[in-house]
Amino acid sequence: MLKTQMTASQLYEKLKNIKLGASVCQYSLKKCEELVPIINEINELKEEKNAVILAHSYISPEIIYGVSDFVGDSYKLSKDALTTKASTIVFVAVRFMGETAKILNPEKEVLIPAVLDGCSLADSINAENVKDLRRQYPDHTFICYINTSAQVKAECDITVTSANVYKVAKDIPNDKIYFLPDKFMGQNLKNYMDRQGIKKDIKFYSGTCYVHEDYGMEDILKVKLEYPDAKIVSHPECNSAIVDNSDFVGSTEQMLGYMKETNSRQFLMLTECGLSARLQSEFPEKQLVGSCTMCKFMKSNTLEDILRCLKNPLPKDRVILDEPTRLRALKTIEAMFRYA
């Protein structure tokens, strides 16, 4: 038994002042109430099966500030798998980060307990989607987005975060680049090379986030006319125009930082409605203007199939690599650690 259990007054000082519309972003203390009972179970699970929670920063609150370990973005994540002694992962977000907490810590038993596993992003291109691409294009370096399968990742040279993109394929010697899936990041990392005048010959595949997809011009537009001074923080999965015109552009973790530090007190911040809820519970004082959106795959992540995940994983929770595709996909995150 945990020593000490989360009360709902507790919860509900971490969780009251997230508002961002939906009734699921709200929380009264009757909710947060609701809520403990679950909470308190899991932690003690957690502790008698000696498993640790990771969480995205895109995942509901009540699970970020209710029972997960470790919170951040894909990277920072893979990072903390790697530090923890626990026996089992319970990776809250989509099947390809738990891929990579697999990819680095085989030993360990990896789940996965979201309903919808999927990503529109990491689901748009497969192996041989990548073997097809590198008979067309042979002198180019294919370096992936970590938002990408552990199969898609063994047919590629080095993988790459939305943290640390332009810095490795700018060192990468090879001046042929082919960057997948995202379309956006890719036309991005271009114009960021051609404007530091490094000539590289960049191609890239035509993948998509649903998410920042959807955000256009007119989000800032209609933000900046009646929030002239509010900052304009974007994800570089967002498209060019959106980046073009953004005053800070960076990976989850380092949008937090950037609102965390800079003297600016209103926001319009262009990623997943879970960087929000993360802003508005941990800086308060900080205001966000303007909409975000949710993503279903990490929203399908539940308290109620975290415990079931402790309690009794089913086959598909189960994260299962063969080890040549993991020793394979392992070589290219250990060159991303090289070069970042």
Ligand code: 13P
Second form
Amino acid sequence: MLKTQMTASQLYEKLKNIKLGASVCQYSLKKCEELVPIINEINELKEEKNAVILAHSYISPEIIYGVSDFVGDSYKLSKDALTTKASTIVFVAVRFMGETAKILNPEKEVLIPAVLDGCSLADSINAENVKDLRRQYPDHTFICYINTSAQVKAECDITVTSANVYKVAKDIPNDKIYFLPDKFMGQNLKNYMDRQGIKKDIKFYSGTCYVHEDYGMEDILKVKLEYPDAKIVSHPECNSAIVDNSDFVGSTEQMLGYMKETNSRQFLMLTECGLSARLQSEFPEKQLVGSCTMCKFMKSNTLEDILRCLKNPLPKDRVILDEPTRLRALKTIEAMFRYA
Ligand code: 13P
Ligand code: SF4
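Other form of same protein, the form predicted in complex with 1,3-dihydroxyacetonephosphate, not the form predicted on its own:
Up next: the whole complex, starting with the chain shown before.
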């Protein structure tokens, strides 16, 4: 039995400022009363089973504020996965993030509760595609975004996240780079290098994030008409017109940091709605303008599935990697930690 159980009012305090339009992301005290029993059951099981819950910022707020031990972007969560002493990690996100935790923690049980655990970027490329590309570009250093499967990472030289892609690509001692799988992030990286006067041959693959590719310049122009002082903050998975017209570009955790430190009141956050919900909860004095988009993969995580994973995991919940693939993928993540 947990020493302190979460009460409905404590949960409501965290969730009451979240107003994202969709009724799934709005909370009343009554809704919190319904959520609290399952939240307390999960928290008890976590203690009993020596488990921790890692949740990406895109996950539903009742999971973030009810049961998670670590919250953040892919880079922060991969570092958190390295430091935890727990024997089980429940990774509330999508498969590639759970695989990253397993690559770093082969001795731990890693569970993924998501019913839809894919990602349009990770699913856009496979290991065979990378092998073909390597034959075509034998002199290039292959950089993969963390949004890739363990098998794809195993075929590359270094992994990056949205928090460190520019820095790593700049510091790599090769002027020939192949970046995969995001075509927008690849183009943004190329533009960044050009602006910095760094001469590197940057090739990139054709994948996209189906959430971020939906944003267009009209989203910025509409907001600027009504709120001329609003800061435009975007994720590097957005297209180059958006990125070039933003006040700040970075990973979801860096976007949060920018909002925290910037003395403006209004912000347009061009990324998934989960981050906006987190910002509304943590910075109620700031105003989010415009709209956000939901990722069906991230949003397929529920409290019920987390409970099922902790009680009685199904074979599909468990991350299992063959050792040669894990070791080759690990090298690319260790290389990221060295460069980032
Ligand atoms: P971050 O690492 O910036 O959180 O991005 C992950 C992701 O999937 C963005 O769509
Ligand atoms: Fe993948 Fe896009 Fe969803 Fe992120 S938001 S997990 S990149 S589909």
